[in-house]
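In the form predicted alone, a lone chain appears below as structure tokens.
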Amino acid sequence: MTGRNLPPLSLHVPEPRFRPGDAVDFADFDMPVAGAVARPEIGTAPAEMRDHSYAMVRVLDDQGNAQGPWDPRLAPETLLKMLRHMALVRAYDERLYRAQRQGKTSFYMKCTGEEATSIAATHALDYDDMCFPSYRQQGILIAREWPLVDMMNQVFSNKGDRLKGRQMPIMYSARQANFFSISGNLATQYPQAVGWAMASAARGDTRISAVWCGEGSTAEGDFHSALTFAAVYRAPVILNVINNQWAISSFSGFAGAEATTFAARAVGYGIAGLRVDGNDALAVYAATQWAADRARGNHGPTLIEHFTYRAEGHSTSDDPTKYRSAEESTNWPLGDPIARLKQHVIALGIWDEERHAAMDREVAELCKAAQRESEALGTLHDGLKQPFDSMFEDVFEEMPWHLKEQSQQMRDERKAAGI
């Protein structure tokens, strides 16, 4: 009978704030000041940065204005550049989203209201640095100004995909742009990611990986196993940790958000890490290009946990006024990228509302236009564009008896079934 006084135990379950319906406020949000947090050396030890995981790196204030240590101090093209692929990469999700709702394919992901975490992050690496990302970075291939009729055609699965059908829409891959083929299981371009930079630094060569997963992710075996090796082996790699605040339904507390953050991960395995900013593209490009040069001088790996939301549904599968109070995103506190880099370069002196808005048209031009082109080629409407026998094809180099023969079996089955 011990313990017969002790009060019951009671099982913690998190729970989101806000719920459908309910009136959001984030008055009591402690908005970090831009430009307040330290830039450490290069090869600063992680235990000597600890707090850095905890804090938040900030380069816009509110006014648009560049602050502190980590501004990147951009040319004008850079920061026009970045802006106008933002633009673009929205312009296309809107594109494919409402082909999506017209049955021209069966499934999108939006990334609206994370553009940065991709696309500053891009720009911020080298061309020959190899990217591994999840499902929601396609700004990654429209920052290496991938062909956009090419990313269609993956999503339409028609006779232009290079893929031959065979990936769900917005599995992209792309290795002349050194983009790794996007995975729907969680979490296992991770341990790719490190293998692959740690590969790298075994043959001597100089460039690094960049993986991206969201906060929901850090829950995966993958994800734990991928920074151990990274951490022994001081791997040349770009852990990015995406917290849109949503996991499909779950929100961030079921990965461990009400405990701490995200980039706290990096504190238990003994590697660099940094807690930025999502929404500040600046930040983003800062932190990236840190954790960049970090990896080139053999200084290990970073973590880097962008702070973002989710603005859109997980997916065109997905009703988010179903788990979540549809004010969120208009009231989150950190902003909406495009409209944040916008305001940073008027500041500047080099754009206006006038090119801003020229610009939103002609890349909603070029998203039609590519569109067309690849609709051309068929759309899920149109039924199976690729030959039915290529779906043994390409696993070996050449086929084996076994799958000859089922090859064979399905022919004779279409023939008798006069298909």
Contents of the next structure:
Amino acid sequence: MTGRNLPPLSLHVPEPRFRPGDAVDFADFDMPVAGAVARPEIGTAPAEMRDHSYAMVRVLDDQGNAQGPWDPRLAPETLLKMLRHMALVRAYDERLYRAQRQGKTSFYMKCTGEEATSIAATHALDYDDMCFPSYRQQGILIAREWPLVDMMNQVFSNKGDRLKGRQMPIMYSARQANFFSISGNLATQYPQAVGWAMASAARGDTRISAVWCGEGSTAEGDFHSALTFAAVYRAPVILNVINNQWAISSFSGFAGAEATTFAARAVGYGIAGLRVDGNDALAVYAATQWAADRARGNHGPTLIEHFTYRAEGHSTSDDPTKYRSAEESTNWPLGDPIARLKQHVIALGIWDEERHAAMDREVAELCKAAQRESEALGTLHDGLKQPFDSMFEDVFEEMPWHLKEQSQQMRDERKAAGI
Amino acid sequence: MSDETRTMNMIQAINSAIDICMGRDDEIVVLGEDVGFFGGVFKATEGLQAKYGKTRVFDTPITECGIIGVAVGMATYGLRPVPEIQFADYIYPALDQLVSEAARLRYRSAGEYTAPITVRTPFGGGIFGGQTHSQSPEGIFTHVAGLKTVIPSNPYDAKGLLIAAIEDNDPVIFFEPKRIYNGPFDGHYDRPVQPWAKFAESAVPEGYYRVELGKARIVRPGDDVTILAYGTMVHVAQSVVADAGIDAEIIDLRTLVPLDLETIVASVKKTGRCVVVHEATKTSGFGAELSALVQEHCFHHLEAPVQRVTGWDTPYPHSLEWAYFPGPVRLGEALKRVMQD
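Right, the form predicted alone is done, so what does the form predicted in complex with the partner chain look like?
Now the complete complex, all chains and molecules, led by this one.
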């Protein structure tokens, strides 16, 4: 209909609040009160707990005290173990980030600022629950006390790499730790985790699965297919969305954060949704425990949005100062997950600054020793690689003729060329 | 298990294959759109839910990405899923899960995780399905490292190949030529349909047997020219050869990956001529791979350029189906060309 007296249409393209150089002020951040959110019964119908998708479960208050019904009341040794694992993964990240900068591997990704979202969550799961991680959940392996050397061997693609140097650094796989092989394609693990949980339920097992993706990846079709399946079959799965605000250089608005929360994605599917302070290890633990109990009780899946902040770049391949203000990280209103748990255990009187400093030194030493051990097996460019023939293995269970032929061709050509 | 044979069409043979596998191995599950209570839109899974229960044979939401993604997860748990994609034309939303996940899981995890899933999907035209119910996308999958691609051309092979596929520990895409579900189709669309019961390949053992993957079948031995075909086109080739009175050797490839190159090379070295025929579009189609392999391995034996008879490089048209379909006229012309040189 031409000629109608209407204003021209305009397209809304989201824009983050702060860009490089901007002063960052989160004064208008509506800080949720620790302990204020009710804890529903495990079997509560999703329709009766929709508010939980828009609120935020917080346990630790500004003084580091645990508040409210979500306080998981963890034993001191559990709290200190979580703290240690978080410190260890941070030290591990530091070590390997530096190794990448020294040219010892091609790529690295830290989880700085997000440690609680995998460490505390894993502590709330059973060891034999199956984890389908995205690429920033090295904390799961740390929390399951997987050998650091084995992880580093993967990062260095060296002779000790069980994955035979096939995967980019950090794309771990550890079947014995019930840790799925990491894909670089986003959210593909979501329907897989649901399928695993459906299989467990169909077989009358007691194990559940948990899956992680970033808020940016919730835009992928796989995420929505997974939620449909999870809802339809009431799969015993915990669907974690790590909302760290940034997908490389795209802020969460490009995944829909301007319009709603990520936990609210659950509402449309009829899935229980929880939104938690992802920098509060106790809140993450409590939400995961709630979701795990719910899944084990045949009450179905839970979507948990972990509201956190990616304190470092996406990976070693991007420079975050080019697209966001450096002050965002320092002024982040929900603080740092390690500092907050530390404050809590000190407030409980089971920890102090001296012991914390000693622990930091100890985990740094552990990482250093592990790195020494791993580097003895080689780093990416030092020539201690897998045998060339291994490239053709594991494409199929048995090598078909065409791969045998290509393998032979490679050997012949290299021989002819004198290499 | 019985060695006795029963007359089956391809649907019945496929149903029997799944039934037998499910009876032997309780880790096998069937999932897909309409496959449960209804037994599938082509009835390939009829009766299976009643026999094996809803946790082993179940309907799914309409998301192919979800169906394959869930199947990969179930396989990770330890099951052996046999998902159905209702039409091969619908498989594209699942492409990432097939190409980046199922196909590479063994490789990327160095064998820690595998995806022993068999994706059944009806494909091909000749049924007035238009562009969304007629495609032959096998070339997309043969291009992927880590997938096996299987295409039966008759009930006996369909059952034996499907059992072998389900028992295989690698992901298999099992394309079912839907035009020949109920009877072979020789490309003469104006003639009455012949039911499978009139053909020897419909005598299917009731019990368990395998047709090994990677083994082609010489449908008709001959000395003058080799015709490489699979699925529906095997029957078109047989009809054309009979009418033309050419002593052609017709090879039904049955499995595209892994390919039975030995049988192909032995035949072309004998005949010196080769025609490749498939329903899929020409450019970058599997015929290009076959043609390249033949020239690599048989160059000095070739008397004429390898001919390709394929669907045109257009979407599959509805009303002009028979102008698109690489039928007897086009194959006949190609045979003339290859024999003239």
